[in-house]
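Take a look at this single chain, the form predicted on its own, given in structure tokens.
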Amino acid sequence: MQAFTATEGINMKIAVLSGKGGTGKTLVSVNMAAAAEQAVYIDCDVEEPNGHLFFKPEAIAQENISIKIPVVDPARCNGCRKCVDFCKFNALAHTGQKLIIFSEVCHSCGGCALLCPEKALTEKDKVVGEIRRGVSQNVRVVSGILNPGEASGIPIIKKELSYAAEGDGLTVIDCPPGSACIAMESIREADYCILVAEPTLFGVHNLGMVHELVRLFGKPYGVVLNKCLEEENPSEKYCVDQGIPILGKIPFDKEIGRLNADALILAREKEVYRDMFFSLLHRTSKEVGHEAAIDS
């Protein structure tokens, strides 16, 4: 069975994008990582992580992520304003003269506490949501968390991507869906993004997100066709009229419906599938202009 192993010096971060959920970006995040003789698996989608579903990761560590938020001493809170004035979240608000803050909307600038002139304003540790990591064969995975109605998940994906691989290694990041925030956090550090797109004039129009989001930040890219069928394909049109390298297609096939269905890795289940993913990794590392060994 033939096993991606990247050559010496290579430290190989690839993000893997889709402009929704459901096209099969974590489809192909967890099977490349599968394909890979060693790599670190790492789930930014921390509104709603699921790659440790098929993943199963033992030997789990948990680890609380926090941020700051700002508290008031009354008793030095003139009532100014300054601070509700600077905050472009409306986290603060003075009224009855009292200084209330939405630590819920805060997005821990710390600007208020710097701007304030009595020194009103300190700042406190809140937790914000997890990372989980663990071992699942040859992956490391690691899986961050946001709790319920926190307004951003990237104090989290920052941490998370301190632990890509190091040295000699392939990471696979799992981008949110979406071109928000969030999701360019997760590709800021990447090597090589590759986009997945549908087979539908939808899936065109969330494939053009996410291909804006890669060239704003000059980030070399390809695309995973899924779910391909033997008729006529927007999305593969829309790659040969601008351009862009398809890097692999994945059929429409009852078969890795199932196996998807029942969390199970296609790399992991059929030599077959694990060839398919090994050639994209492949693929992927000539992109980046990186060689490649393959074991057999």
Second form
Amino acid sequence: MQAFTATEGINMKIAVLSGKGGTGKTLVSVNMAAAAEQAVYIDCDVEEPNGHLFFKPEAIAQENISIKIPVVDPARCNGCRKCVDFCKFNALAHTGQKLIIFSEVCHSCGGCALLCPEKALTEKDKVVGEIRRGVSQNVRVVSGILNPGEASGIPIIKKELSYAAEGDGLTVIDCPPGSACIAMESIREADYCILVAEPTLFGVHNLGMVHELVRLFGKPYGVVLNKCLEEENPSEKYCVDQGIPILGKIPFDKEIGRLNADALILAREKEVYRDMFFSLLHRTSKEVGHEAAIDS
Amino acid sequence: MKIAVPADDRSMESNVCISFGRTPYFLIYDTETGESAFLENTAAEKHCGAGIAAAQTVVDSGAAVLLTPRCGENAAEVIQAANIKLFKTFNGSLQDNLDAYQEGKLPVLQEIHAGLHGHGGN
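Having seen the form predicted on its own, please provide the structure of the form predicted in complex with its partner chain.
The next block holds the full complex; its first chain is the one shown before.
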């Protein structure tokens, strides 16, 4: 088996994203990590992490992730409502008799506690989710899990990204779908973004969303076309028209579907798939190198 | 006693707004003076926590009763903590609903929905 050595000398963080769920982000990121000699896989889709279902990591280390939320000392609160007026997220209300705090709405900015002239507000820790880290053969697997009903997975994603490969090494970041705050947080540290796209008009629309996002962040990027059929591919046309590099194509294939549905990792099951993702990794590292050459 | 009602427009003939948190106006009707005032609901444009902010507006208006077709759980927590009574409106004008309330024909609002949090985008 050929070993992937092209990552030597490159500290490469690749973020894999798409405009909607189900396009193949996890398929691409899990298999790219598995095809590498060594990699760190970080599942930032904290609302529905599923990369661990494929990797089945062992030797799990678990840690809780907390945020700060305000608590009120009713004896000190004089009902001035500076905190209520200040909060952009409307996480506080005052009934005339008491202050009510909605911790699920709170975004932990700490502003209310800073502002309170009576020092009636202090902050306490609230657990919003957890991170599980384990090992699956050549891959260190990091999964973030947001507790249901919580407003934001960002504190979890921030902590997860601190477990990226140190020094020379490959990190693959499996992003949440869409282009909202949590996707932005997931690509913030990335050296390169891979956009996964489906061959439909709807797929083009979703590709356009993440395309706009990566341009906004000034990230180098390329596209992987998933579920490719023989017929015309609107997403491929979009890439050609926009001059976006196409890094690879994954066919719409029964065997891929079956293996994936059985939570098996394609690159660990068959040489042909391993080669496919090895090539994708190689192509991506060349793109990253190319960008580095342009930057210098 | 003051009665608050979410209103589509600033007229007694306008319909009760189907949304509490994102209603454009609140009618504040004073049963003692018979006066009607319309407050703008600044919460309507809020990114999130609109129900909480709208409830704050109703609390600040001094209303003792809120007539509304529906109410989310966060807003209801504020309304109930302020001892404001909740009644369920029917599909009709503000005037029709006020009349029905004063004739004791509006039922108490029982079902509090879980809110539509996050559905306005992130």
